[in-house]
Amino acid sequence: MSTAHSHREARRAEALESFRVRGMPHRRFEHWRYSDLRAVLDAGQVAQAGTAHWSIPALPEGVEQFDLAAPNAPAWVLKAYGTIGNRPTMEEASLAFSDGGVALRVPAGTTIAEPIRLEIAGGGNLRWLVVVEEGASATIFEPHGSDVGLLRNVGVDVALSEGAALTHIRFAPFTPKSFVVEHIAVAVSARAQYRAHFANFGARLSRTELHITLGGEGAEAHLSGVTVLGHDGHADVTSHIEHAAGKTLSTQLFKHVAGGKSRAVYQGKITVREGANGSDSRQTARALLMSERAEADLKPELIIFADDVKCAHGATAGDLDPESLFYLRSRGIPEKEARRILINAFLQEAVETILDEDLRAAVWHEVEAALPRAMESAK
């Protein structure tokens, strides 16, 4: 058995062991107070859910890509996997029970124009990593499939290198049967940016979970999300952003439409440690309720140890403004295209920070989609 291959069964083994420790997440923990995982699943479903199916359908050149299921990881792959962030319960587990995954490499000083389409599909655990090199750029398509099964586990590792810039496209699209879960850890270094956004249809349960830690100067992490529920979907993201050297820069909007019996959930915590002086995050969170029996829980948070800081945060939830309801009825739109209008209007904030125009418009198309699903209960 090769030293490299040793290395990541230990790595494995000791996530087992952590997993099997900790159990499953559940109520009692508070930053799972929305989403009790332990009520709907037990440590032996997770444990032999198998591997999910991941798929890359044309590889962008200058790209480097390995196998986590092959022997034999090249040391780029072996000083990122299973290391950053603090590894929660879930993170262990897709880290201790999938047999597969993909890393993906972008040298120094490279520019990848096209996006990298990551298809993830199936029921299972799985990993997937990604490191970009200092002063290199690219953007990463993650479309999930619908075929979830009973459960889908994802655990990502970000890297990013001094001025390196990753922007990450996450589409879910509802599953009503199943669990999905994922949870995202990004390191980024001075000078680096991360920009996300998260486009959430519902599942039985969905976690989208998120720690990030800005570990440079000048170091920036952007999020953006847009959630289209209706029945009885739920879906949850929660980040956790660290502002752990100064003049570091974060923000946050996410969107959300509840209609039915659905349940959306943002949980946004953001620590700025001692010394992070000079840092600037702000966050904001959204949500319209489209029936009485519709739920959104948003809950922002704060800790700051360091001085000279920027720091803000906001979160509405409530029905479409009776005012310009009538006002576009009144010029003769009927009330369900009206309502559809302002929620239009509504979310499109956060589906512009989307740059590129191609994958803005595949969300978008999405979020059309969802929309008569989310209305069927609206006022």
The other form holds:
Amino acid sequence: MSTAHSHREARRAEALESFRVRGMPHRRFEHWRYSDLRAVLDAGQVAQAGTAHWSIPALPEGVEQFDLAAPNAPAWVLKAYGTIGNRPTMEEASLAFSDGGVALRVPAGTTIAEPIRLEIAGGGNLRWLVVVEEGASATIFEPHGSDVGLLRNVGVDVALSEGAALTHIRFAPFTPKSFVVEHIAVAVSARAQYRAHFANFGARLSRTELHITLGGEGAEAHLSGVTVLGHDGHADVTSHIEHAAGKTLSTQLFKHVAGGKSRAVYQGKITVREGANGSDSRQTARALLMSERAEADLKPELIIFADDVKCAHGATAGDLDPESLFYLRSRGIPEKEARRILINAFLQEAVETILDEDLRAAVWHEVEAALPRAMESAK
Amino acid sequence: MLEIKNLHANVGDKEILKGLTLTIETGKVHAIMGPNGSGKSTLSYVLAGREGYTVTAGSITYNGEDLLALKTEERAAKRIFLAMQYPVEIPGVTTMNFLKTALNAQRRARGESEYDAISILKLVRAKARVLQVNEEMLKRALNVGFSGGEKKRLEILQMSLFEPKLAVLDETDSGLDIDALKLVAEGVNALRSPERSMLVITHYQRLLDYIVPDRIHVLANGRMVAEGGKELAHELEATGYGDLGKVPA
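Switch from the form predicted alone, shown above, to the form predicted together with the partner chain and output its structure.
First the chain shown before, then all remaining chains and molecules of the complex.
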């Protein structure tokens, strides 16, 4: 009993020490170039941010839940808690400073059809984790509230056993005065699948960092996302997918619309480890810039140690296609509406990857609501 | 109904139209023939109000109104239609939705009531059948993966749906085999009416065998150099554009 508790305490002490030594990430950290967190936030503010809130209004039958604020964590929690991924400094901070969070377990062989709605609210550090056991499958819908305050720093562990499948849809609203950081560490076993969609509407600084290890043959990760920014919004999605086993597959499709003085960042690093033959990775990031002062930084990166692999990546940033705009206007569609149609079409491709109809509609609803902000300073 | 006087237009810094004058009568089909680079497509884009095509001198009057003062979409609402040589592919926008949005935008601009989804579907279906545009095409993304013939048929379907007073057909024959050409020409001929003028722009006489014009104008080097009846097409086919439009030394 006390061993389990002290196990987590030990992990927390280790995280605290690690955060203290490394400090806040800043522009000279690898992959923090476009999101200089240290310039706007200091370590003391992170340490004193408290703990953000989580709630699951209706836990579907068959899913086990454990409140991380409680003592005596079961073994399945301890096994995953803060143990996945490369533990960057802000993840250490969420481990060190959060007094709670939630852990979910989907037992082997169980299919949970109904999405698990995990709401995140308030400011502070927070941890959550999900363990999907062998052959089980579930969907987590994670809407974030806009009541962030200064900082929300969420650390997530996802452990997928053989043949497991998790769909993860995360929605982050426009929070212009806040700093929002999240780190999602995912371990994908053989033939398991992680599908995720990130809908970002911008913060003063927003950083979504993913570290995904495809650790067994046939493991798959499919990431997509839309970022719609206006004013001086910022949203940074940085992913690192490691193909650590053969015949693994990853796809990424990120679409950004940036207006005003906003900044959209996508950095996608793919590592194919030695021996991970037959791996296939595809990565697409596109940005539409709606104003001259908006900025998009798209940076694909490939590091390949295996021979027989397929890696494809593409990144483009620019304005709407003038030919398409002219075509629509020549059919009587006013310029503003024509632009809107083309932007919708651009974003739709990424939103369509959400297979659940209700969740897709929910995300699309937010996209529609955010677009006027992004188009405000459009020509 | 359309009067173009001494029109000069640039694309970028380059002057393409150099004093073009043309009058189009109500209910008539006029054809413009001319060699590559003579300014045919530039004229069609200037009529539609495309950005980057700058009129530097001259005037265009459309039903008594200064056409050049109108935005592209306003011209469409006032029933000017341009069937494009290269219809644009727009992924993510279904053809049916596009047709509905465009027709309702035009109606809104004219102060007419908008069609609901069902009545517009009926209208489109009825017109589509004649042009052999099938249901499946209407569900697909606009022009995406359409064959050359399908794209041109969809242009004519739009013309039929929007009921223009002036339809400009820019190289509608390009990229079509003879069967596709006949089908498109039939579609166009079905839309001939005493209230509708057409301006058929083509490099070859072939199209004019199927869409027989009332007048033929020859454009070369940015201005009109010859004019005649429908027989002029065949004369040009025999003699070629030759020295027409050479700038006098």
